[in-house]
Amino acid sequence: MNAISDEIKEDYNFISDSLVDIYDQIMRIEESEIKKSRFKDITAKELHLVHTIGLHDHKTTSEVARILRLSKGTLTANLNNLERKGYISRIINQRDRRIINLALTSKGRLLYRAHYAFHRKLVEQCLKGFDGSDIKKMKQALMNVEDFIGEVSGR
């Protein structure tokens, strides 16, 4: 029984260190592409905004800043950036003028496939030789992860 304690108190450890190295390799690897790419004027948490407003659902500020869980001062000041350097277009609702939705310029478009494409080549890793079964483990793995963080940030 001892053994099987210490071989899961090693796994727990292993998967504990991986999500913190993974996550900073993440990043990391994102902020170099960033300045090798044609994109050099953004950052890796412009490019996280870009992403979560997204390609065609012209979400409201509101809705992005609730996912991103920014202010809605820090979001304006982060849409500013992004809309001076060409990214996105605010766009006023029709149905309530009071209301602003996002949108991605081409210049955003483009951004966002090339991001899209490097996180859709990280899923194809990760899965690797995952079976239809494994892969729901590891989505429940990963639904268990958001929902501790929304719970930890008060979200």
Second form
Number of protein chains: 2
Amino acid sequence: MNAISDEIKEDYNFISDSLVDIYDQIMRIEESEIKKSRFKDITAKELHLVHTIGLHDHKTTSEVARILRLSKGTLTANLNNLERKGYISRIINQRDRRIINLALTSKGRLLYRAHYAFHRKLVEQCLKGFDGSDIKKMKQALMNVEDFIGEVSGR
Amino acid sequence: MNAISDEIKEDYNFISDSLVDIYDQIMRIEESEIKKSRFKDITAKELHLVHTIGLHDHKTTSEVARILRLSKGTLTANLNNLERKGYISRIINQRDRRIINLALTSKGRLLYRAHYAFHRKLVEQCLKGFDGSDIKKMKQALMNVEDFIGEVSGR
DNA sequence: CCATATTAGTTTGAATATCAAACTATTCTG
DNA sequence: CAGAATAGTTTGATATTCAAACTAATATGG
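Got the form predicted on its own; could you also share the form predicted in complex with another copy of the chain?
First the chain shown before, then all remaining chains and molecules of the complex.
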């Protein structure tokens, strides 16, 4: 156990401990930022759902439920709220009228873009002063995590 | 708008999009991994609480509630469950008998260590092939995020 | 000292979120 | 075309959360 490996070990612990709490804090900040804007009636969970529908435009209810790992019943309840508040719309698929495709309304798209901009600001702050090769490393780290997730969850 | 800044922009978008979903997946995996072990009666939220109590040994109920941003009532309910399942114990502070200090039981410590090991495995996988200076960069990125969180939430 | 204020944690009651299973409407299939 | 399969909703039960009322213990200051 030499000095270098001890230092790396310590770095690993620092990174591990940091990661645990950061996400919770980000969720909380996202919600509180959004509540300062014109979108005061949106919770962090609803924001997450709006983000997912914006990212995966016109997907079906079942597909979105699978992506978010929510039961269909739970998603129906959430969609009712977001539809009532004017952020999403249900579009009956005319080829197969059992299917409902989900889309953002223009209000929903405004929220989506505001949220996306916040995320971008966070990433920019995070990578402040990093050069191209540093950024490549960050991408690599994220891809490694995705691989790990894929392996553990059996793909 | 030259080629390099376009590429960086794309990298930023990649990183931003990746981050959104990774945490949810990690939470889910943590819960499913823990359910494969001897700790089948633990949810992701309870795991988070055990982690916090393990990290901040013998803190008071109010302090833990503040750390996790839970109301005291909610924390009481969660503590009841974890105490019943044998993961934590409430220790009445003899200097001030209003105060309850929270600690892990030996079963709780086993769970804490298993969970911590999983996190370490994740970080190791994430930083696979990285050298000392790369790891420093990762630490810097995390500290930048923490700064950003601090600024936005007004410290 | 003691009456009052303060503090730590619990209980309570209401609101919300979630799930699985039953159900409805529609489409597919043999 | 009858029955199976599929997409989404409804329903009933359970769990989570919060704020406010409450209990017990300690601090304060007259």
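Positions refer to the first chain, counted from 1. Not measured: the values here are computed from a predicted model.
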Practice problem: Could you tell me which of 39, 68, 74, 118 sits at the hinge, given that one rigid part rotates relative to another between these two forms? | Solution: 118
